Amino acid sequence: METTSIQKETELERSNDLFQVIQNRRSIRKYKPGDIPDVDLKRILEAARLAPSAENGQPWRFILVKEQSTKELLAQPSTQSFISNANIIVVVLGDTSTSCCPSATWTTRDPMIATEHLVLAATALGYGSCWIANYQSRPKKWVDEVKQVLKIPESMHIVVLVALGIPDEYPKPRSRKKLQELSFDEIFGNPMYFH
């Protein structure tokens, strides 16, 4: 079946939209008060649910935290206490009982892929987000308390926290390395050039 020019234009528009979303994504650290409608939360989580995973193990789980006292617990002790002002904190978990390779790192890597889907979907819908990974340096006592408060099963571990909400800042893009520094033609160190 031949693709019509209208179908091609629609596909091009969609791909342009995707690249625009990727370019627009920023780490947001200031949020306006307000609620994220359930219809948007469902779309954001659906995008995460559709992420790829090793042997389709889908080892990710998400806890959406809106309660202020719990958000404050998640923000401490941290240099990134701003997350307590986010509309929601998404606690991303890795489930070792569902992963194809629980002794490997897939229960961390796969949920991170899903998290990026979540972040890009949030950006597409006009919300801000910020990955928080420094919780790993926090005291074991804090981790134990968070697991107890959120009733996180023993088979699961916290992979990352994501502040999510209505942005109250629009940072300029940060500098990025040139593509030629990151991609190589055939062998490492042979820069890839595009015409």
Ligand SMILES: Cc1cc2nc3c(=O)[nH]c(=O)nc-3n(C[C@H](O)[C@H](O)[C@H](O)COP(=O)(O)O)c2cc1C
Given for the second form:
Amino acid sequence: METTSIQKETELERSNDLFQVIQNRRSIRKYKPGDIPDVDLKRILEAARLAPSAENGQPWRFILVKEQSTKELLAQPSTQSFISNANIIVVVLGDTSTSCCPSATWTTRDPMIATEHLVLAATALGYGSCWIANYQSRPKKWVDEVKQVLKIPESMHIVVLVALGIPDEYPKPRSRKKLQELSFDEIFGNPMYFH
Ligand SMILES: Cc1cc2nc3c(=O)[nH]c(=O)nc-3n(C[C@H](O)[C@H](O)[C@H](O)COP(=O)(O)O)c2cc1C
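Having seen the form predicted on its own, could you now give me the structure of the form predicted together with the ligand?
Up next: the whole complex, starting with the chain shown before.
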């Protein structure tokens, strides 16, 4: 079926090409109602499961929240109310009880690596997503309530939330620093030239 230009503005096209997926990914903050089929969810989570981690500790856990009242709890008190319209909110947890690396450094960093795998896999399948880290500024009372409602064990901390859903927008790419500002040849500050 031919894709109309209106569809193109709001839809993420499926792609298996990694570089295309990286280019296609946007933070999506508007979602269409609808369900993400289990077959896709499984592939998205599988991509997260395969992420690398320090000493292969895999200190990540994911809770998939679909229940509207729970999504609303996750969205408040916050300026990020759009997340309650996401089809799913993924609550990414860090497991501080893993024997290899209980330090908060890895139990935060490793889950974030897995989260980007998850986000890219979702993009590859045509879904929109948005990292949400601003919950960190929310009161402890909220964190305690979320932990209680989601039955999150004491040894787990919330690393980040990811809104996931069927995109209803496809924003223009946000600007990025130039490669020359970020990468150097042999020593810091030495510009990199590509032949
Ligand atoms: C760790 C992290 C935390 C983020 N937290 C939020 C957030 O709380 N709310 C939000 O709307 N976007 C959040 N974002 C999305 C960024 O704003 C977004 O990635 C950035 O502006 C670049 O836009 P793009 O993702 O569309 O390329 C976050 C992204 C990352 C990686």
